[in-house]
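Coming up is one lone chain in structure tokens, specifically the form predicted on its own.
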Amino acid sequence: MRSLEPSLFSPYENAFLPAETLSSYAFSLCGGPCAGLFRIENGEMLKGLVRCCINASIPYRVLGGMTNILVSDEGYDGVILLNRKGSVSHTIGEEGSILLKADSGAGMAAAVRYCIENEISGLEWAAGLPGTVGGAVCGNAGAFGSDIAKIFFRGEILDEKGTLQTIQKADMNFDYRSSSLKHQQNKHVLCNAVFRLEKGQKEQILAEGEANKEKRKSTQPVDRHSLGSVFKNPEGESAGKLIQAAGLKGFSIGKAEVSMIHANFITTQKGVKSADYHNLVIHVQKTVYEQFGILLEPEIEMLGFGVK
């Protein structure tokens, strides 16, 4: 693991945390060390530190809630910019639409709460969704028949040279649980996003959001540590149903287990190793392929495992 001088990150050197273990921050409870970590406080700090890393040719990754990424036990030989803070605001757009602006580090839960408080409709499907706005945009998060692609209007990114640019929806190449940003890690860093929403009634927005949260509770292991849906649904199929049909509910390796509530979730316990989770992913893929001839594609990102 490389050793880094805090002075490389002026004026943020006092916030530098060397050799942090990522299991302390990951929702999966596992992950090895990194060369250094910063807890991002605001958008300006994010931009400044990305530019510091670019100028010093230091590998870096911007991570949010770490609710959809598995970091290997070997860790990451670079800087982690932990982007978990940000603001949410809105303006009135054309034809009375509402433009909701959120920093990439803002939590999805905070964005949903803001919409409820300000009677803004269009984000009810995200009630109960973990993670940050940045992660949701990059992965085109979705649920209950809607997703980020349906509401995304524009955003601001830092390109590989550290230059701030505006991107439009057409630039995002949204696909199922994917976007151009997801495949351009560290080439383009999302700073903020603007969503086109509409005026609603507080009681109705709140009721729909609460109903969606209850659906999650009844069908997903929300009270356990997991990284959400592990695999993408194959066309015309359900990954969870295939895994269940393969008899894998409850199957475990180490302290990683295929959930008994929803087979497309892998739950973890304290002391779990990333290798346990990764080996379980491989075992599920192999078993489902042998039984049904379908190779499940991971929805979660895996960092430090070589070939995905």
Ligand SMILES: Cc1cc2nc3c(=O)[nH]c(=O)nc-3n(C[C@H](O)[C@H](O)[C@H](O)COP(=O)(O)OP(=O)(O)OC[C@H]3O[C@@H](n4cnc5c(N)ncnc54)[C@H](O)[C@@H]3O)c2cc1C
Contents of the next structure:
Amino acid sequence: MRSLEPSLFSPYENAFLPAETLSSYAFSLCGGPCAGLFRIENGEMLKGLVRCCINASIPYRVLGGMTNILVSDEGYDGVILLNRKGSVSHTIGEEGSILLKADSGAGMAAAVRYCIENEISGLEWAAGLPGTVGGAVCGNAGAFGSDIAKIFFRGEILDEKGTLQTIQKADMNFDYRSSSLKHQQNKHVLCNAVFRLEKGQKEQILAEGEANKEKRKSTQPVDRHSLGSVFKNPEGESAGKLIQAAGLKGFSIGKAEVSMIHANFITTQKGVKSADYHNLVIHVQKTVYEQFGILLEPEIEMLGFGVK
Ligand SMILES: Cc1cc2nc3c(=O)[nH]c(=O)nc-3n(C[C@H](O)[C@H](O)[C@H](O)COP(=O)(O)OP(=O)(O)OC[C@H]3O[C@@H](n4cnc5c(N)ncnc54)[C@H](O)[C@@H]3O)c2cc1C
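Okay, that one was the form predicted on its own. Can I see the form predicted in complex with the named molecule too?
Every chain and every other molecule in the complex is listed next, the one we just looked at coming first.
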């Protein structure tokens, strides 16, 4: 792991946390060390630190809730910008539509709450979705037939030179659990996003959100640690059904286990190693391939495991 002088990050040097262990921050409970970490407080700090890293040629990654990324036990030899704070606001757009603006560090839960309080409809599908706005846009998160691509209007990103740019939906190349942000492997950092939503009725928005949360509770291991769906659904198939049919429900390696509630979830316990999780991913892939000839493609991101 490289050793970094805090003064490289002026004026944020006092917030520098050297050699942090990522398992303390990851929802999977695993992940090795990083060269340094900052807990981002606001958009200015995010921009400032991205620019510091670019200017000093230090590798960096912006992470949100860490609910969709598995970092290896060897960790990440660079700076982690942990972006978990931000605000949400709205304005009225053309033809009465509502433009919801959220900082990338805002939690999706906070955005959903804001919509309920302000009678804004269009984000009900995201009730119960963990993580931040930045992570959701990057992975084009979706549920119950909707996704970020359907509501994204525009956003601001920092490009690889640290220049702030406005991007439109067409620039995002949204696809199934993917976007241009994902393809560019964090070279572009989302600062904020604007979603086009509409006026709704509080009771209805609340009821739909609650119903979606209940559906999650009855079909997913929501009270356990996990990274959500591990594999993408192959065309016309369900990854969970294939894994279940392969007899893998309950199969475990170390402290990582294929969930008994939903076979496309791997749940983890305190003390789990990233290698346990990773080896289980490979075992599931291999078993499903041997039995059904279908190669499952990971939906989660894996950082620091070499060739995937
Ligand atoms: C119980 C559970 C249920 C889940 N259900 C769903 C579901 O229904 N649908 C779904 O799609 N996902 C689901 N997930 C997965 C995950 O919650 C989502 O993908 C979420 O949007 C990830 O957000 P995050 O902030 O945790 O991202 P992280 O895991 O922190 O990061 C994911 C990626 O986004 C990038 N990123 C984060 N912020 C930025 C930024 N500001 N700029 C550029 N790149 C950025 C990171 O670099 C990384 O590449 C679930 C996970 C769990 C644990």
